[in-house]
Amino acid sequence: MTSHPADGRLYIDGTWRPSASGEVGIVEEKATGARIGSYALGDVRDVDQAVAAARAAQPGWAALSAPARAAYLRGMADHLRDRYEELVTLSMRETGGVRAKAEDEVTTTIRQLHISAVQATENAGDILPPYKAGKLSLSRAVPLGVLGVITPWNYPMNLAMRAVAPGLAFGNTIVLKPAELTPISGGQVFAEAADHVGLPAGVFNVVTGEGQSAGWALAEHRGFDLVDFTGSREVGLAIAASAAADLRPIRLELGGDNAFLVLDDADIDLAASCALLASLEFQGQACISSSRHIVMREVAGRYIDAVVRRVEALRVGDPMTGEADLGPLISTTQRDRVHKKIVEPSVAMGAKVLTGGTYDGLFYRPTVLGDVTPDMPAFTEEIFGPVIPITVVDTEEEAIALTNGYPMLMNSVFSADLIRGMRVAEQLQAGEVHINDAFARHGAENQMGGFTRRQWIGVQRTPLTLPEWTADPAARA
């Protein structure tokens, strides 16, 4: 892989610098192992420096007017594009995903800053009804300030893109912290686009580094106006504990035990497709992906038939090669947690692998599990990983009840009645229900509100699509 400026260097205040230990980390291919890169290991002495200089450049920032901050929102997303092919080939090698993965999420990326710069023109406030004759009554957005952003490994560009376009399009400044499973493409890319787009130094820093040391020093900085966090649920809870001290305003979004319901008319085709897509792409490595099937008796058996026929058909491999359908998980510290505190203790409560349960290296099969019970693993915890663990219920109230009383983020309910689907999605707590789909298909155009201090909420909602490999093989062949 070519070396860039931003290879083993921070970007603080507009320079490339190495981190104040000198220390650096490799990136190595999640395929292979083969090193494509390194990254500078970042402490509290670098993220120093970085809220300094944001700090110092975001009243510069937001002074400007919105379609100058437009412009370079544009230009950083023409740079990306310029780069797509490379970006698509670096996503593939540094998170492990296939092409489709990695061709969404770069377009999503670039997609994201377009939307962030029309916005910043769109709107500056509204006019509201007086609460008195004679009198105008304005609310006008304003900036928040300086942003700290902590972004996962499992959609790097595209789960940072959406805090830092909109983040920079509302005059706020930013010091982002990418996961040190993914640097390259969670942060050097983008510090490499604002740096060709010529951005105001101290506008937009990079800080890598290790959780323990740069993450944390950042989540704990005095210095920001908001920190915004995606990742694990323990990790969130943590920095939301230290938050809570001194009332430091914190974003968090985190993982969730997500269900799949299929009720007794269900579409069992459709169902065991978007079944194989909500739980196994990415090789189940993303907050939304369905953690529990829940299925009523009456249609479990031809369910468990359907899944299991598509899933042994899948392939795992390398994502370069162009023929897998899922690729290798991030590292063995996610493969040993799916395997040795999920899979394995379900299995020994009497769960029973019905394909799958096995691995290579990172590479592990996708499995189904059955005859899962609620006080298993594979029911409780959010796995994170390509596993579908399958609860038959006897009834619709049961399944609502087994639903509920975990964190989620969204479910899907499968039903051949519309209605019935609405019904029982209205009981649902989750931040959304999908009918007869499976998890939302939209990308980073999702905006997150928060950014100035008026709340500010996009939502575009695209068809589902469901790629080849979750076809029934029979119908493939």
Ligand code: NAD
Second form
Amino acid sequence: MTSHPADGRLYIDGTWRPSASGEVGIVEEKATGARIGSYALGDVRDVDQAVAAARAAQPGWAALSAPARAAYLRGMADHLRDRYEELVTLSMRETGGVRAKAEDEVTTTIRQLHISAVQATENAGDILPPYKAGKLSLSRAVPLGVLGVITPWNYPMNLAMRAVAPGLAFGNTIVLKPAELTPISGGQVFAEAADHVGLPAGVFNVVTGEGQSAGWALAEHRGFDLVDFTGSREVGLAIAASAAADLRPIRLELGGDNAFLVLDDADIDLAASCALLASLEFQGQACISSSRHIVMREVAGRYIDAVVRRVEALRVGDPMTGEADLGPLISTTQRDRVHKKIVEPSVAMGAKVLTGGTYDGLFYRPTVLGDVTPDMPAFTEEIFGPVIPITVVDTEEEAIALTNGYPMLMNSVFSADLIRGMRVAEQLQAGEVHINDAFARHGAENQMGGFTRRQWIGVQRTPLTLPEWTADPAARA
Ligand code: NAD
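If the structure you just shared is the form predicted on its own, then what does the corresponding form predicted in complex with the ligand look like?
Below: every chain and molecule of the assembly, starting with the one above.
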């Protein structure tokens, strides 16, 4: 899998080139450790070049008609579609996800390009109420300019494309820095798609590299009109602090400690089945994973039994065998974080391992923790691993109070009474709440983002992305 043109190279100004340092990093298959490719270790010198190229290309790109830009996006989508099987396999090997996750991600990524292509041709702005009789007021959508996009490793294709596709569609040019654990599916394949369709030089650039060097160079660069970051709260805070110094525009999509509420009238089989999807999809390594299960006492025993029974039937292994429900965690760092910072300290504080709690290499057994109290890391921290911590409460009010107060993107509420479910959902401070459902895979059509009071500076509103990727100066006549 090393034959792709991007292997070990950056894509800047329409050309493949080595990084200024000349150094490369190795990309490993997560399940086996086998080498699957390499990525150039870019730094501030490469970012400078990419920003200059993107800046030079932006006016020409914005001046193209919307249908012309849309045609490029559709061409990129077609290119990715032609490589569908190859990309699914790449995603499985590079991220360690099972086939269903990989298929969903590739499909969503392609769909995002098509959605953005349509949006570009449909949204031009608004007619405003006249400020005075006989006057006409218009608000016109214009591109922001040059965007820096920094993305994580968990859904590397999808999370890049939800910024890249609308960004390009609305006339912006882009420098993308994918995560170093997934630089191929997160960046190189998009550079290949751009190259394949002959996107004008400089419109889309990919600078691979480490977070501390290439990532920080992007985050600090004065040449962007917006830096869009998806990743950890820790790095997001550092970027926000740096940007605050001279009010550079940024958008942050950070992590969440999402909750899964099971009320005393819930359908327990349904809740337990959804629990697996909510907490164990991609080994729990999603910003929308449920990492706190808050269950009312009347149904707690039955819920725990139903969850444990299902979890014990799951198979952990190499996704490429086709016989695994869960693959490996992304790295030893991530595994150690889950085990040493979440599971072990919670157990030391009194949590009980009901199943799992052990690992073999990067393969972490799906784990259910009982007797979890709100002071334990399993409750207070985003887990980002295959762990279902269960906390028992006595009342609905207690469940709501315990849920709120943490950064959350997506919660679930289970109740046989839909009105009750909606009433509880309305009181939860999450960007999105599902009633009697869990939604581990986020389609390109859905709004995605957190409850803004907590830690998101921007919410990516697909399909209503126009305000996110454009400015809208008003014209009055
Ligand atoms: P991370 O913050 O370590 O890395 C994300 C990206 O930032 C990577 O490209 C990395 O190279 C880069 N980076 C790292 N240090 C940097 C620095 N100092 N300056 C600039 N860039 C830097 O996060 P991760 O471990 O890749 O991803 C997991 C986190 O992402 C979790 O907290 C998860 O909740 C969050 N996440 C959020 C969403 C969302 O939509 N809100 C989606 C997926 C993941």
